[in-house]
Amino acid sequence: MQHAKVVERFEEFLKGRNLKLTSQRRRLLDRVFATHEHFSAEQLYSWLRGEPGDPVSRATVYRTLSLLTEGGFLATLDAGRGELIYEHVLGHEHHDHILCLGCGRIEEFHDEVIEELQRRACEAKGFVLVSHDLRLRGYCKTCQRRQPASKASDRTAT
């Protein structure tokens, strides 16, 4: 989706909660949406810090995050961290998440024969799938190298 269209549409988000598109929203909405990677709230008010325009306070951060969290413009991912990472997901197509429980990376992927599966369950117990999230946890292969052998066997799938 065109940036254009995503400020415009942010903009009639805020204007539907007697809100108004500040400079410093405008800013961190641009940053949120010239990044592919995946942010923490510390993350992205670091960022901000680090770049020249107008200051941006760690409140507007989290409070904007919410807006757009609230709005579908981003999504959440507990990564297991302690804390959420976002994402926008705006104009993108659906994917799960592979998340690695050693060094916190996060791999996307979409699988169609899992989506397959996802709705003839729903189907299958009398329900009309609205959306979905599907993380798996593990171990990267670099991560799998660092852990001592005996660990191995306590990585098995719950």
The other form holds:
There are 2 protein chains.
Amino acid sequence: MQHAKVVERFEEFLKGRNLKLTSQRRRLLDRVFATHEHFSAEQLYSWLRGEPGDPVSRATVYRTLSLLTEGGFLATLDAGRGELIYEHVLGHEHHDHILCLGCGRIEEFHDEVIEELQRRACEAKGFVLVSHDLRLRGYCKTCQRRQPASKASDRTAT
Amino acid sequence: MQHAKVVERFEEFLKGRNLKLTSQRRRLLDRVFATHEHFSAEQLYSWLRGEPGDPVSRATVYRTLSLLTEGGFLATLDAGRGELIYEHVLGHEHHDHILCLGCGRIEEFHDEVIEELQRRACEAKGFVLVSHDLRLRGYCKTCQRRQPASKASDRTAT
DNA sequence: TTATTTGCAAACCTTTTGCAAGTGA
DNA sequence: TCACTTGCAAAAGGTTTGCAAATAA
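For comparison with the form predicted on its own, provide the form predicted together with the DNA.
Once more the chain from above appears, this time first in line as the rest of the complex follows.
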């Protein structure tokens, strides 16, 4: 999706909530859609500090990230490292994640059969499904070389 | 699994690590296996304060929960409510969770086909799978009655 | 003009940790 | 005995919030 379109949608979203398009919000939006990486609030804050532009405080970064998430511009992912990870959504198909326990690397994958089975499992319990997330954890090729084979005692919740 | 057997395993586990069986650890173990509910550290701490027995500090609750998790006695679940949720493992088959966004209720389910597809997805990316968790989020039957149908803007990461 | 935003620093919440006193083996 | 544990309170780490000054519309 072209960036102008994203900005337009954001403006509509703000208007619909009687919110203003400030230079900080605009900078956040631009920066977030300038990368395809997964990032944390702190990461984004640090990018913004290091790049030219109107200063943005940490508080505003958090507030705007929430806003973008509510607006469906961003999605969150808890990678189990104590901080929320964000990724942008528009023009980015739904996918699940594989997390490397060694280096923190995040890979994406998608399996339509799994998706369908999830819908059925939910129905069977009488729930209306709103969202889901599936996280696989293990060691990537690089970390498999560094790391001894994982022992049962290293395993976390499955 | 009978409780005596669980205690025996815990003693072995401690012995193997040169750790001692204190009254606090024993109380924690007993309490945790006395329920089939999912609970948080704070919840457990509050149970212990309200019930007769040797006092157990918050710090010890956290330390012992980590110990029990490492030993494979407990599994953790991040239900997305800001705190870790625990459940006991022994005699409890692996399962995934469905979380109610309305009331926080947690249901369990299991699908062997999904499990197999996860293994394959992991292999395809060159990862060695250690663990996984799948969380479906939606509204349970009770909350569907209370709650208006969910709108797209309510949706969180999928 | 004026309701909304921002930045700052303090507050929050869950979890972890340093340290001196206590205790199981 | 003595290494391991506990409790306390302080610290940590990510995130949220109150408030006065700044700003978009």
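Residue numbers count along the first chain shown, from 1. Remember, predicted model here, so these are calculated numbers, not experimental data.
In the two-part rigid description of the change between these two forms, K5 is assigned to the same part as G80.
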